[in-house]
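What follows is one chain in structure tokens, specifically the form predicted alone.
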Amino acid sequence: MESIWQNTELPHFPPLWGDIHTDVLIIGGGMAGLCCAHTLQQAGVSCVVAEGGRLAGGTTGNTTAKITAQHGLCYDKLLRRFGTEGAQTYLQANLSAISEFASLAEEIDCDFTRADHTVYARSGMQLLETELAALEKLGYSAVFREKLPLPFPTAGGICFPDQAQFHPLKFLAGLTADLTIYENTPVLQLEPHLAITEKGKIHFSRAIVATHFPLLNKHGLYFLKLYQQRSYAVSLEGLPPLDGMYLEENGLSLRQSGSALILGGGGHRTGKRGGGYPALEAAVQRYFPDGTITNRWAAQDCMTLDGLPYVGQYSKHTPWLYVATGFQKWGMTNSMVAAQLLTALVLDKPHPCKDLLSPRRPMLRPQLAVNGWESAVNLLAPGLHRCTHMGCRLNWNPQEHSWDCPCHGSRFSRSGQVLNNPAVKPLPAFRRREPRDKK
């Protein structure tokens, strides 16, 4: 079933035929790629977007579409990892991104509305108190709310006032005006200043990889620096409207969209077992028994080693190539942050996030050991099918009827077609011997 956003028809664009020249090639037509294209064009830089399939065909079309600088209870962690200046820089960059969305939404009909965002706790105050203290050190005036309009008891929550929400595909439909876009144009080979597609070539000065998971294995070590998580959402009709947006750390996400309540949760590492749709359906039965599920969908997010995205030069060996990835489930604001930062880098201008979000920052974090272990175990383990990305064993996902890779998050359909990257090649022909789905 599709997300509630996907009833919007995006403009169609032709595939590339022949050879073209541009200042900047952007590979990937999701929120990050199109925000980059718009920001660059506004700065007077000629750019081209090459999308392998249809625009917004990945995570962008399956988001909950919250626009907020409150990324869970993240600021105490960022304060400890990156200091006061680093945490403040990240906070201000995301607040600036919200303002930019608000400015663009004045010209684009995309159901943009201002709304408070609250991270709540079911019980215990320690984590909330620690986060409030961190925000006070950063000079941000968050609000503690003891009573929340939720159908279950909470210990209260930390509120970021005046955040926002919107319809992401309506927004992108408006953003594509005057952009040069080629759909169904996968980049088959990427060389310095040259991209080769199925029926053409793109000559460029610089390129930006905005393909969700980066596409080059031999540079940047992204197969060690990233892993992916699945998260799930349902939309409910027939309920009173909910005022504001809400999130429990590792729990339920809630927001209103028109007459629909969007409920998210059930997340887990791709290729591993987790709550999934059954966890959301149980929450609906318990807390929203009068609601009717109208849509259900899943998204996939790239997670980094330290909680911050990788935005900047792809690797030290590729000065002509940039990347935007690892948005940690907060792809709306971080897409705009990436667009503003990458535009500054292309123009050789300073930006406060340049070092903070650099993909070349230190990798020695505990998550690196977890990623390395998952890769080693699943590379060596026997299995019926192996991922075409780097050869890891694939696990059968009975909820979504797919073969999923626990190493880097590639997913394949029953017939072997790629559902999620970094894999780009389908599975080879095989006998139909997948596990039977449990009734």
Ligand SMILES: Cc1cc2nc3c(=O)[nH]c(=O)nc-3n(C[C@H](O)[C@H](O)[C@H](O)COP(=O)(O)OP(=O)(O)OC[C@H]3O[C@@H](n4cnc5c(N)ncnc54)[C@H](O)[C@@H]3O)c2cc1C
Given for the second form:
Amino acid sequence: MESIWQNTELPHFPPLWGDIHTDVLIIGGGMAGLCCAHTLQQAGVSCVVAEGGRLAGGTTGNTTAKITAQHGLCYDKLLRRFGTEGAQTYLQANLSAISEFASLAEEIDCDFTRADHTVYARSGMQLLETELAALEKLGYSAVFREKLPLPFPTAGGICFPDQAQFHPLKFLAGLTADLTIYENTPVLQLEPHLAITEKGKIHFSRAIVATHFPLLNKHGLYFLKLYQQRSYAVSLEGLPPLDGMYLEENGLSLRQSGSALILGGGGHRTGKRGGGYPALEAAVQRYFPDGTITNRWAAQDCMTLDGLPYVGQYSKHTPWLYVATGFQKWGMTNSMVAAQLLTALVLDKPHPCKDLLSPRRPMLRPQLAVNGWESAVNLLAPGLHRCTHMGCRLNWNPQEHSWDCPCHGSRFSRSGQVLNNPAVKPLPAFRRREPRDKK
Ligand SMILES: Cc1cc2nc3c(=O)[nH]c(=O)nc-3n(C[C@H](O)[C@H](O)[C@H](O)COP(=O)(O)OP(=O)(O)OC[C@H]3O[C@@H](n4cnc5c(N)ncnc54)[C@H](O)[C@@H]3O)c2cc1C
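Having looked at the form predicted alone, could you now put up the form predicted in complex with the ligand?
Let us now look at the entire complex, which starts with that chain.
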């Protein structure tokens, strides 16, 4: 089933036919790619977007579209990993991104509304207290709220006032107005200053990879530095409106959109077992028995090793190439931050996040061992169905009837078509046998 946003018709753009030249090529037309294109264009840089399918057909079309700088209980972790300056820089960049969305929404009709965002705990105050102390150190006035308007008991929550929410596709439809975009134009091959598509070549000075999972394996070690996490959402009608947006770390996410309540959760590493729709449906039955589910959808996002996105030069050996990825389910504000940072890099200007978000920062983190282990085990494991990205064994996903890769998160339909990158090639025909669904 489609997400609640996908009944909004985005403008259509033709595929590329022939050869063109541009200053900056942006590969991928999701939130990251289109924010980059808009920001570059505003700065006077000529750019084009090449989108492999339809605009916002990837994770962006399946987001919950909260615009907040409160990315779970992240600030205590960031403070310990990157010091006060690093954590403050991230916080400020994401708060500024909210203001940028607010200012753009004055011109774009996208259901933008201001709302508080609260991270709550079901029980136990310790994590909340530690996070509050970290925020105090960073000079940010978060508010502790003891009583929350949620249909289950909580120990309270940390509230970031005056955050925002919107309709992501209406926003992107507005953003595309003055952009040069080619849809159904996947970049098949990327070389220095040249991208090859099915029916044309794009000559560029620099390119930005905004393809969700980066498309080049040869550089940057993204296959070790990223994994994907799948999440589920449902929208419910027939309930009283919920004031504000809410999130429990590894638990339920809630926000209102018009008359619908959007409930998210059930997340797990792609290719592994996890809560999925059953966890969400159980929560609906228990806490929202009067609600009727109108839509249900699932999507995935790229997770990094240290809790910060990778935005900047793609790798040491590719000075002509940039990347924006690893948003860790916080890709609304982070796409805007990425757009501002990459525009500064293209213009050779300074930006406070340049070193902090650099994909070339030190990567020796425990998650690196987890990713390496997962890849080694699944590369060596026997099995007929193998991912066309790097050859890992695929696992059957009985809920979504797909073959999913636990290493890097590629997904294939029952008939072998690619549903999610980094894989680009379908499964070979002889491996497309219909599996029996096991629960
Ligand atoms: C269930 C869920 C809920 C979320 N909720 C929130 C939220 O409330 N707030 C928040 O801030 N973030 C949220 N996120 C995260 C956010 O939605 C994502 O981080 C963001 O949408 C990613 O945007 P993107 O542009 O990087 O990727 P995408 O939207 O996936 O765009 C990538 C595009 O690149 C194209 N592409 C791929 N390969 C090629 C190629 N070779 N050539 C050309 N084009 C190509 C694809 O077709 C696609 O359109 C959520 C994520 C999930 C999964």
